[in-house]
Each structure stands twice: as C-alpha cells, then as structure tokens.
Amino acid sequence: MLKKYIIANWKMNLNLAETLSLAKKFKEKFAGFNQGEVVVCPSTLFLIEVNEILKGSIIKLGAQNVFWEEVGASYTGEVSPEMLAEAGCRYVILGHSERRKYLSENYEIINKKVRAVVKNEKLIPIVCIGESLKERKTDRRDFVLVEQLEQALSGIEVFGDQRIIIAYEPIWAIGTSTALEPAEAEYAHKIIKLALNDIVGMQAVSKNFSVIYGGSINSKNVKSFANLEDIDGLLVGGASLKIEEFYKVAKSIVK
C-alpha cells in the first residue's frame, strides 16, 4: 500500500518570523510521525531557512511553483527546479486552481513544467486539477478532468520510482470552508485513476502515481474522506497554518 500525503500549503501567508515559528512547531509536532509523508510548502523566500529548521526531520520540503526552464537572461524573476532542489526542496506544487485563475497559468504551461520538474528526477511534481462551479454545474466535471489530465501529462514519462502527485481540487471548494461531499471525492478520484490508466497505463499509476483531494479539509470534515479507498492523501491550505489543526487532519487520514 503506497503512503498517505499530507502536503501543507502556507501560500502567500507568513513573514519570515511566523515562518520560521510554524516550521519549528511542525518539526516538533511531527517528531516520531512515520504514517505518511508530511510535505510542507512555504513561500519561495524562504525555502532555505525552513529547510535548516527541518533538518534531522521526517518532514519533507515543498515549493508552491517553478520555472520550466534550468537557466536562462530571459527569464528574469523565475526559480528553476535545479535552485529548489538546491534550497532542499523534494516536492513542488504545480498549477494550482488560484494561479489559474489569476495568473492566467493555462495547461500548456503547466505541462511545462511537469516534464522540467520529471526530467529534474530531484523533485516530484503535485499536479493540481479541478472544476469551476459552472462546469460542475453544467455536468462537464468528468470531461474537464480528463482533458486537464491529458494536457497536463502529454507527453510525460516515468521511470523507475519517479512519482507524480496528482491533487484534485474543486475550484469552487477552496477556500470555502466547504469540501466536497466524500463520495463525490471519491467518484471524482475513479474518475482520475481510470483516465490516468488510459493516459499512461495501469502499471505506471500503480507504481508512480499517487491521488490526493485538496479543499477546504479542516479536522471537523477529514474523517470523512480517511477511509475512502481512492484517495491517497490531502493538500491542506488554510487548515496547515494551525499546528494543532493540521496535526489533527494528518493523524486523521493516515489511520
């Protein structure tokens, strides 16, 4: 049986101050915790100090983006995953529902970044996926997916151990304090496995790929879906900046 995922999304929350705090408490916390693996993704800025706070920890280091590219002068601004793998990170999320939306970061671009994070083989890559309201209310949930899917990993191939992560995350749940009802997750989740087996074979995402729900999941809702056998773990965002909070949703879905 593969492990659960607990990845802690800290998004564009925290000085370095807090930071550094939350990063403290989370290694404390999680002191002897080997149920999962626990992922957390702080800001860019501040990738390093984490990571030396971590040190000597079962928690792993994630980044909630990169580049496509290794080096570049025409690329002003971007991190490239050789410089995350270099902070220390293992895990980096890519094309979340909120750059989507707001940074216009379509599925062309994060197919990008998916082969650059692969080729890297120092990083695994957290796919995000996930409807809008209209299209879950117009029924064309499954097709986005499946589309979404298919762009995201055209072209991608696995080798040996190398993981992806796919993370299914209903636009429309996050942020919300409302998840989705745990059998429509879980339907949501037949659905990816089942494209994911046409897209890159049964075997592959037996070995390689790993399916996990990301919205709004807090310690009130996380029961629900820790028994639901297509789900292989959580992208948590508000929930993770609350130690005791975050502790109680990992303790939850690993059991």
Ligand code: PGA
Contents of the next structure:
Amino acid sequence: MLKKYIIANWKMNLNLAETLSLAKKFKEKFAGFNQGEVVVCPSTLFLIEVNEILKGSIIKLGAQNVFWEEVGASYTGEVSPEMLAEAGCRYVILGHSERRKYLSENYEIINKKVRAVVKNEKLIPIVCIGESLKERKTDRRDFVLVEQLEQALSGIEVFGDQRIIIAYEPIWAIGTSTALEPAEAEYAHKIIKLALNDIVGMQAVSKNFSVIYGGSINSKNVKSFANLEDIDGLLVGGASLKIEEFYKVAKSIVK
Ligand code: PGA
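Can I get the form predicted together with ligand PGA as well, since the one above is the form predicted on its own?
Whole complex next, starting from this chain.
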C-alpha cells in the first residue's frame, strides 16, 4: 500500500526564530510516527537550519520552489534542484497557484521545473494543479485539470521508483475557511487519476504517482477527507503554522 502524505507549506510566514521553534516542535510531536510521510516546507532561506533540527526525526524537508537549470551564470537569484538536495530537501512544491498568480508562472515553466527535478533524481516533485472559481462556475474544471496535467508532465518519463506527487488545490479554496466538499474532491481526484492513466499509463500511476488535496484543510474538516479512496494525502497551509492544530490534522492521515 502506498504511504500517505501530510505536507506543511509554511509559505512566507515565519521569521528565522519562529521557523526554528516550530521545526523543533514538529520534531518532538512526530517522534513516535512511522507510517506515512510528514514533510515540512519552510522558506528557502532557512532550509539548511531546519534540516539540522530535523536530523534524526522522521520528518522530511521540502522547498516551496526551484529553478529549472542545475547551474549557470545567467540565473541571478535562482536556486537549483541540486542546491536544494544539498540543503537536505527531499521534496519540492512546483507551480503553486500563488506563484502562478503573483509571479506569472505558467505550465510551460512548471513543466521545465518538473523535468529538472525528475532528472535530478534526489528530489520528489509536488506538482500543483487546480481550477479557478471562474473555471469552476463555467463547468470547465475537468478540462482544466486534464490540460494542466498534460502540460506539466509533457515529455516526462517515469522510471524505477521515481515518485511524483500531484497536489489538487482548487484556487478558490486556498487560504479561505471553506474547503471543497469532500465528495467533490474525491470526484476531482478520480478525474486526475484517469487523466494520469492516459498520460503515463496505468502501471506508472499506481506505482509512481500520489494525488493529494490542498485548500483550507483544518482539524475540523480533515476527518471527512482522510478516508476518501483516491486521496493520498494533504497539503496544508494555514493550519500547519500551529503545532497543535497541525498535529490534529496530521493524526487523521499518518501514524
Ligand atoms: P491553506 O493553503 O491550507 O492555507 O488553504 C494550502 C496551500 O496553499 O498549499
């Protein structure tokens, strides 16, 4: 059985002292866990220090973004997959809707990033997809999800044990107090898995892919998402910034 994921996305929220303090709390709280994968994604700037804290714990480190080239004099300000791996990262979030909105990332860019990360082999990509409110209202969601997947995964060859996580995050449900109706999330996850079957083949989907949900998950609504058949885990923003709240969320998914 594939392991379930619980991924904390701290976004640009915490300063250094707050980041290190929360990382220590995560380490203590999840000491006894051994089923499932707990991942924490702090600011790029603090990755190395968080990695030091997490040493000896089951919690894995993730980054919130990466550049698509490994090295080069032309990429001022960017961070490569290898640099993230050196900092101790095992995971990296790609194409988060906030980057699509504020930094004009599109699926051509996201595809370059997915290719670079898959090629690097040390990192597992968490590829974000999800429709806007307008697309949802005009019944274009299924089409949008399939198109985003096709573009993000174009030219990707998955082999061996390479893992790829797809995070379904309906844009309108991120950072609000309203998560999706669980049944709707389950339906969207079915669509995503069917589309993946077409793109990479059924065998690769069951062996190499996980599909997780993200968007306003908290300790109150998590139970209705935890046991849905096609949901392989959760990506959590706001509720990952307080240890007790995140712990309650995580306990419904991993042990
Ligand atoms: P949220 O964020 O849980 O605060 O809605 C999720 C995300 O953006 O990954």
